[in-house]
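Single chain ahead, by itself, as structure tokens, in the form predicted alone.
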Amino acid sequence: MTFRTQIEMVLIALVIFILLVFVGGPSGDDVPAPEEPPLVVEPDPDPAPSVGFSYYDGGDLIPGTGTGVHDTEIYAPGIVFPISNREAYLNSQYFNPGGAGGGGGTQCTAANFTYPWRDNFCETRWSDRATYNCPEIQVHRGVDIRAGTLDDCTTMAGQTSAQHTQIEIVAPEDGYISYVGNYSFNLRAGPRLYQFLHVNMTALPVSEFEEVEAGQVIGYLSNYYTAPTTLHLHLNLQANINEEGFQHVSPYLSMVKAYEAKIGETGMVVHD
């Protein structure tokens, strides 16, 4: 290699060096883009706490209101819940707000339209009423069922009993209307007998001896009695126990199971 060639090569290298230092390296289009950070997916917020169906166990009465019986028997399995078009609340008409037993307040009080349910079969009463297994005979022989909302209650409380057609009562199972009285009617369904009290007797959509199907509207919740009572359905259930004839049994757990089927939700048992 001649000296001239060596000089040319040095000059070329120097020019390249100057270009790299003062003009810059490869163009931006040539520089690979930096890697993007991985996408971070924020988790969905926790759902709001459930305010679903809950209930006290069978026989767990309000303290001081009587001696309940812890009877786990489902005397009417697979039935339709007797209130079709509203949520329902089983609690004491006598000892809760608005009742004659000292609950304070009025029947249209929020505490009467909230879960949990509470059994009131075997509650203390002041006339002899035999049952299958309540430990005493001066007792409440059925369960009381409120239904609807505070707004429903307020509206209905301002109406006459004959105007109460908002809340539908339906047949728990196939059967026939075996009796119609002054403020109640009975449904006979094979080995079971249901008694519906305090319904609107002026708008009764069924008649005595009429055959009905499960889920059919057979009445409307009201406050019919010898004197108007609170707005509720009192439901008695009689079953043919050991083929010894119809005896009053607790409808409470049968109502729990029927209500779970109605709302599609398993209830939670609570305790004091």
Contents of the next structure:
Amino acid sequence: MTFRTQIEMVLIALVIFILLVFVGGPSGDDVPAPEEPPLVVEPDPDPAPSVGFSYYDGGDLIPGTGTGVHDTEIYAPGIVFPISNREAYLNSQYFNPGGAGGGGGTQCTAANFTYPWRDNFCETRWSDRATYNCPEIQVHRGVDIRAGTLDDCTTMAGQTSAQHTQIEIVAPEDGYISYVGNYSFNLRAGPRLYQFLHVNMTALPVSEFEEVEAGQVIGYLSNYYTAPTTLHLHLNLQANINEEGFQHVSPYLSMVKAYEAKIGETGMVVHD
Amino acid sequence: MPRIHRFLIAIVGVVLFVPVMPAAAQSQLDPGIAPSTTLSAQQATRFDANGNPLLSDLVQQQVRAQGGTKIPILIPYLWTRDAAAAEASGFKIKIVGNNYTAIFRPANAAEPIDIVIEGTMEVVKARSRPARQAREPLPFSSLGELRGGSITFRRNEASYLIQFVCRGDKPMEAPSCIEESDARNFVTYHLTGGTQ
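Okay, that is the form predicted alone; can I get the form predicted in complex with its partner chain now?
Time for the whole complex; same chain goes first.
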């Protein structure tokens, strides 16, 4: 190899080096990126409220499901929220996913376990059920409350009613268990009568005429009924109102206030 | 014949060993209970439950344990007048202050039924006004989520709620174990008769 040839080879190598350093190699855009491993999100077994508590105003039912009553009265002030150890979501078990009148899907969907709450007192039903001030008479006379996480829901949906002891129901106020039936039990607190349905009736920790204190565990949320319903607590509130006698009244705003006290946070009212 | 009359009569028949007859006429014809006595029992419960000799010992004990109560205790006299009657009707009562709950689980009902009587003299004051639905003297309403019905009324500054809960293991679509007329008859003949 001649000296000149050696010079040419050095120059060629230099040019290649400069091209590589200052112009760059093959564009990264043309090279498929290596596949990243899929992101695995482990469910939080006890999540803190990730989004602030919010609720539709009392009487704002799901459009087309009845005529609500815009009643600002809090018929049971200062009570303890009836579910102690989980977050709760007050919404329609009948018209929401998984319900008999709902838009398909299953009960264990995110829409059912998300704020805002939605009033369902006075929702349309099919038999005459008198209330204090619902505009119609064939109505839902209580509120439906779901609780826990989607994982809770999935787990409990795979269990029998008798196995449901995860979600505690507590006494809203001091009183006594005034009645235990096949599918419900009542708590009497002076002029107020609370009725609890769809509780695990095979594992009631209280008995008829037993006196209880506010916050005491009195049952467990389930789907107990003549045939299993969705997992929720149906809560009725009857009160001896003014000169009207015992009347079904809306528990909704009482539940809102009790829940705010439970989570230590003021809820935000949202509108359609 | 209304179903509630049939099981009432059956219970009374067991207790008194008398032929079946309409419940309303029972006390008039029963040789063991003079009409005036029955009437005075109902009148007495209207005014004062304390030391009333015509309330059963079971009720008296509860009243004494509470140190007295102001609420007129409306309960069917024939179902509570003695231990045998109380047992046959499945009677139990709890009195707390001026509130009470009485439960009857009559053994001879065609379909098992719980009759739950709630009474109170305490009131929830509310600014809200009721919907002006037609209100009858003894308004009857279905229980909604349960089979059965209820009646609510006021007497002498106290309020009462009578719930008739069907206890048979039947689907919600099954006929109710209590008809409106039966419920009203029960209240009229056995709770409020003789009261104002």
